[in-house]
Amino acid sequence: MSNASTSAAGSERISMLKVLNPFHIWALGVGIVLVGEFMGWNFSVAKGGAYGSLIACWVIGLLYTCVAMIDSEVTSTVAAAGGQYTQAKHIIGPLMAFNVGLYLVMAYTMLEAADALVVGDLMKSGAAALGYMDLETKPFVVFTIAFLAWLNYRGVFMTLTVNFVITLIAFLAILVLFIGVDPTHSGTILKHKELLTDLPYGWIGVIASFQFGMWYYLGIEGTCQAAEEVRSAGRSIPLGTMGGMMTLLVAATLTWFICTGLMPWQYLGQAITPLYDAATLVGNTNLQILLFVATIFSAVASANGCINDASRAWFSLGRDRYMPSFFGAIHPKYRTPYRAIIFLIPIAVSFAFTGLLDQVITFSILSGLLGYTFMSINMVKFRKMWPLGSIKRGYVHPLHPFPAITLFALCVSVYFATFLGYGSTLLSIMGFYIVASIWFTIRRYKFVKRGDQFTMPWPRPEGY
């Protein structure tokens, strides 16, 4: 394997490793995403009652697997750091692909501070079981944040077979669950019957929790991120991306089915850690142990994967000059971006420092909701700038421009559903995009040299 690529001047330029196989890809993409299963997606129940939870789970499961079957193609295709970002670059222009990246490094950064919050008020929370009530929070955020920013200055390889390992724990301690509620015999221990009510708030509501029904994909999109260190895009970003969702879907309904069935929807929808509640109620002890370590896993392995995929889409907007190209720069013998790893540190240990864990959350979802929307227009032009049989690609979604469309008009119901319970937060966010890209165009684009960012060889677009 070379250790560096060679440049068109001739002088050698370090590379990241292509060291990734698809099981690095699942554990990237679910890794991210299992921590909502744990906890979050039930807030979608306080807007909806359970079944407007239920009907939000499936309904933002085919939002997200548009997602995955366009991420597929053209990831495979533009096999790059920066997933969505160096898509953005190559199909629609310099200003998109800065707001792209943007997206993409707030969303991940604010998800990784919810993460280290919930570990803390985890760690916190077992301590004042075992009787050591005043256990600060922040030392453990604080601890979180820089082991996981070590265990990824250290090399993507490691860090991502780590996520797998305790990813898949988290994963069969949810089946482990699921079968400790005896699901075959209802009315012995999940009460369905009794617990299950109509829509409480009527189909208004059930509009309202598609933002956190949300909570129960946000981040999937991630396995992007690592385009350029896989040993074979084409083969290894639909296998791990599209399997990776296909676990989520199971995962989702099993966790809706469990927690439904245990606890009323009153409470439910307010609760903080519903799973480990739910192993609780049951009143196994080896399985609330399990659901706790679960749990922090889960939020563990999101937070790894977060900084991963958060320090690569600002590296990539550093080499391509979108930044400062000081945080271009890969390590010489770890092979990673290291400057944008230790650069965002700080960011999410002051996000995670507020406390204000919805608003956080709240922000991590219309960060990655704006660049889903450019997704469904980014398919659009991609397949008409260069049609099937134009250019090679590594896999080639189905039944186009359904997917697209859907996935444009699930987004726009989301943005409403997120204006009717964080409406001033959604304008705000909205605002300090726009700020960013004033910026960019005043600021940094005259940095940019246009000729550097097609790195693929493709023929000329059609129509151009």
The other form holds:
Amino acid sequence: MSNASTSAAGSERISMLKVLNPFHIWALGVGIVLVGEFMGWNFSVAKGGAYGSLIACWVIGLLYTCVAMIDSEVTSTVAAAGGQYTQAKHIIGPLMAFNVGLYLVMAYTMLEAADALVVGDLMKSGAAALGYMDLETKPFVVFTIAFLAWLNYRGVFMTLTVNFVITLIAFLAILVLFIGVDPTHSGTILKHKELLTDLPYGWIGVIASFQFGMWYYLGIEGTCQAAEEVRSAGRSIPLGTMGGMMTLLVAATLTWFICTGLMPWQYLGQAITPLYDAATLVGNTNLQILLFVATIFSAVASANGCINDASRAWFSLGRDRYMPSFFGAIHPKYRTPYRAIIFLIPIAVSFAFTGLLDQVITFSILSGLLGYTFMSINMVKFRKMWPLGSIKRGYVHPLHPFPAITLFALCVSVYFATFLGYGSTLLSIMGFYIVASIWFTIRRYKFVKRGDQFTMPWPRPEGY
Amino acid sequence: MAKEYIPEKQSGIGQIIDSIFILVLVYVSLYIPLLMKADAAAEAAADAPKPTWESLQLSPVVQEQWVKLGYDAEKAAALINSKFDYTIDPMMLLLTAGIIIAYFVFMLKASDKEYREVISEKFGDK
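Write the structure block of the form predicted in complex with its partner chain for the protein whose form predicted on its own appears above.
Shown next: the complete complex, the earlier chain at its head.
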């Protein structure tokens, strides 16, 4: 395994610390995603109505269940930093791996920028509620990114332990709010009967809502990035990922149920902080404060997890010379990919300050979607090249190839959904990946050591 | 065993240039949609008379929730009358689908060629 890398001095081979357990994996996956329940998912309501959003929640939930199943098998077998990037390198080839590495870096860095913007906006809202109007948000954006990068720099154990605590609090806040809206007495606080309407745009709107339905779960696949730092990848990754998926399915359904019972769909479809708004409508100050804190925690946890994942993907690209080798260094004391962490700070800040939140979010979603498309192809090739029994797998997912086929079909539907609202952004992002691929083939690949790309102790793949 | 490929060593300046290149490419991709200005957006109906709660024909419960959210009839109407346009341009759809398919086909083919070099160097010629 090439889980060792050069130290800062470049003279000694060191590796990352194996200190994480399934709870950290859960915290990494759910931590990145849970902010999607506090904001973002509701844009799917604008696209297809409340019921359209619920259908998106479940259909996209199926997409991510397939992602989690496939990820659990491949990552528990290819346990290395870089996650899907390393899988692509071993199963499909260098150019695909380069693209997957870029998907990961772009998806997480842009999501991190959006999270930091949310923290800034929440601080402004909180200050306004206390009578301080027009608070400048930019210092909070920079501080959030810089502080979390420092935490990541100092070590993965503390980073993900913090994530576990704040993610758990945010999740519990949703449960408390659910109890607070008195769900057993319909009509008392929740007004589903009056507020729920037919599909405003018909079934085309339901398909369109898939794009933002991704927000319910976007990032759960990030659990793979920690594969090199868990004590037992074969046990921790499947347990943490599937546990995280179950948590998110519960959180997403509860969130939809609470919000659609309190807000007209036209308002909900454009709300910035729908769960906080829901707590405000209940009229309980304690709930309001709890949801305010939970929304901030969810955004911070997400940004924290994104820094963790983006830096590991960037580090892996550098380690293999797909990107400059300078970034493939591990801190000699903290054992973190510190150069990658530092390099991505100003980039995340600059994404946050572009003023193009729509494009930044769509870039993040589409990069994730391209990665899921890759995973479906990857899974089919993986089983074909190394059939069951030919190599040791940490976990074998059932019903192959149905999860891969389902995943591929659902990815196609989300491309179509994105086309419906963001066609030019979709083309522009595809243009980015096409130019980057040509650049890699012509310019970067000459720096890559061919034989070093295959580091797993596996036999020769069938068909090669 | 296939002959081992010895890669070039990249200079520090080259590493900086490559890092900057990929960043510039990202920013260009982010700004291109703004230049194209083609994305569909929800458009509010214009030239409508000033709305009232009665003209919006909402049930008392729905109206009450709007009021609780701090909305008056005019502000609520702006959101209620805002609609997405899902008209599909078939040529644009075909073009987009063609680009995505071409991207994956190119990538899989190029990756396969590179992968064979990797396997050949790692395991020797078959």
